[in-house]
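Here's a solo chain for you in structure tokens, the form predicted alone.
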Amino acid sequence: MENRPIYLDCNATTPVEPLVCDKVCHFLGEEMGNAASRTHVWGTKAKQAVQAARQQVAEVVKAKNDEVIFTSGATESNNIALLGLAEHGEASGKKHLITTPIEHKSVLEPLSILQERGFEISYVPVGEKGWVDPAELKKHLRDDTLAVSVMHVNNETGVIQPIGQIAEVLNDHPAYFHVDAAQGFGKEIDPLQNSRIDMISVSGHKIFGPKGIGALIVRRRGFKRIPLQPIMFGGGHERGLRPGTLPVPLISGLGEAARLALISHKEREQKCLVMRKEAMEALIAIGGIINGDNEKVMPHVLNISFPGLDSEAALVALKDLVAISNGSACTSQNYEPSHVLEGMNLSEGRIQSALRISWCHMTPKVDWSEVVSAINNVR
């Protein structure tokens, strides 16, 4: 790794914690059982590992074990949460949903599909600070509102959405509340423990766990389960919502990552705050403008624009020093202006010159003077 740039793209994917790697390797190399096999000890061991991981994920948000459904990641979880409500919405006549224009594409695109099926979608504006006003969201609520979907933390700006206040707005309304928590689960703990949040989407590779595993936490309302229908078919796994053989090594890794997050999030946060202070001091000094509310942002993310800078040219200039991005990794194969920054009504120049820098507690020290020099060379 000595010849590689310092990795500063943790919002795209995080490094894997060593203890998580050990857990995954153990179940890859020594415990090959299928958790659905009832007749021998190998299956029993696998089932026990899955149950333990389910408990570890549930504890982070104070949910019950049987409310955790394992998926391939938050993208699949978001699809199940939204598309899975369609049948109930059509049957009940509730065909209105509320979201924001800065959601991840794995929320916006399923909602577009629902719109094609006759559902109506309201997009609550966020403004330049990058967070949705709960009072504004309340204005969009209707008797036929089926669900509200608002992310926990924005993946491009790191801005924290007021999901606790949105939960209060929904206290007297039956709409289902879905939160895409891919960027906040295991990092900002308290808001996701609010029992008014009906569904929470989680990705393992955003919390120092393996790729290819995640969860949809589906809380019951009293004794009633949310009327989700599966979007894939082929078995009774995961309470009939997500068919397929459970990937025990990945599930165990997600469980371990959740356990470590719960006990270490404060310590991790402090390390990230130190790096954020260093980055801001260096980059604001050369004219950097922070995108998003600096008072409501996660400590490990900095979205910053440099007037007159072409972000693509900056990425090339910085590629041997630091690995950063200018938007979501999910849409960066063919660069288009960030829909998040557009949704915040930022100027074209500010959007075109935006860089996303994201780190973690395992990130080595960065020589910000070298980063500043490289940026200045392409301005």
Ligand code: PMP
Given for the second form:
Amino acid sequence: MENRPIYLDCNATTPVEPLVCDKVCHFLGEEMGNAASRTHVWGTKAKQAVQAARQQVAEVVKAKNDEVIFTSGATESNNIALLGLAEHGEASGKKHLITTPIEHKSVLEPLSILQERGFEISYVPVGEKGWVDPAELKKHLRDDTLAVSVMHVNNETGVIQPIGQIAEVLNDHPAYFHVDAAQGFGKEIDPLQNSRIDMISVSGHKIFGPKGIGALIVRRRGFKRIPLQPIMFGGGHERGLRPGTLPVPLISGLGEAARLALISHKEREQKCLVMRKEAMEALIAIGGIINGDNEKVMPHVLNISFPGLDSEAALVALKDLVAISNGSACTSQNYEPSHVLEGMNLSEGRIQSALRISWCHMTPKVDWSEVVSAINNVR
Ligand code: PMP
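What's the form predicted in complex with the named molecule like, now that we've got the form predicted alone?
So here's everything in the complex, that chain up top.
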């Protein structure tokens, strides 16, 4: 590749593992069948590939194969999980949902749509540490609470939410528990294996897999399926919940990415931790203030503010050196103050000077002294 800066924006999207690329190409080329074709070997091979991938995704969270619904990504999974419950909520008179102000827009916006439809949404406040307090969440539970939606790992700060403790709070409440795990699936394994979590949203391109593929894992409660309705119509694929011809190459790629995540997550984590230590040492020494709880954060993310810095100016100053961001890629077309940092009640100065730096096990070594000089030059 021509002389590019070092890519430090892995929370926006990760590079793809070479073995994943091989899988995708194989099913784009030689094995190009339709998994729904019943009458020939191309169909059989494609169907087998989908089944294998379903199992690989299920294994990460100890779900059953038939609990995995392939979607186009976590945005769609979040939409199905929330909008798909509306009919049941209306029929059962349960029209209250609980979430947090730091969720991804693909959770917050479907919830706004439900609100327009007559549902009530409670937002559990999140403090400066960037995680939701399960005891605080418990206070919002009501008899008519239909669902609770809390993310696994925040995409801007990398802060890990106490999913296990929230599951415990919900043990004696029937509300459905949805977790947007786009940033944590395949990285932090244990919490998502908790069987109290009813629905888990997954994204391929955050785990070194392809873009345009994801999954919604919908666990059964005993023998009972969750009363989800589809939001698209036109075919019986994916148990009627997500119609459309299955993108076998992408699904195979996601399966391979899930398999690799399960066997390599510890090793990847160790590599990321080394970089976090180096980055922190260099950036705190020039007055950087970490945003979010440094004790409960993923090892590949650093959200850091520099008093007096204009983050947009810093991005420009750093652009030949490192590719970073100052918020979520989904909303970065126009600069708007981060709703996540606002949700954490950080000061305006801290929000405007925040940089999000995120890397992975494939990231080459960074010369942090160069980064430090570039930041100092624009302060
Ligand atoms: N949720 C979170 C927390 C995310 O970080 C993202 C991606 N930025 C999404 C949902 C959406 O995922 P996708 O790109 O697969 O639609």
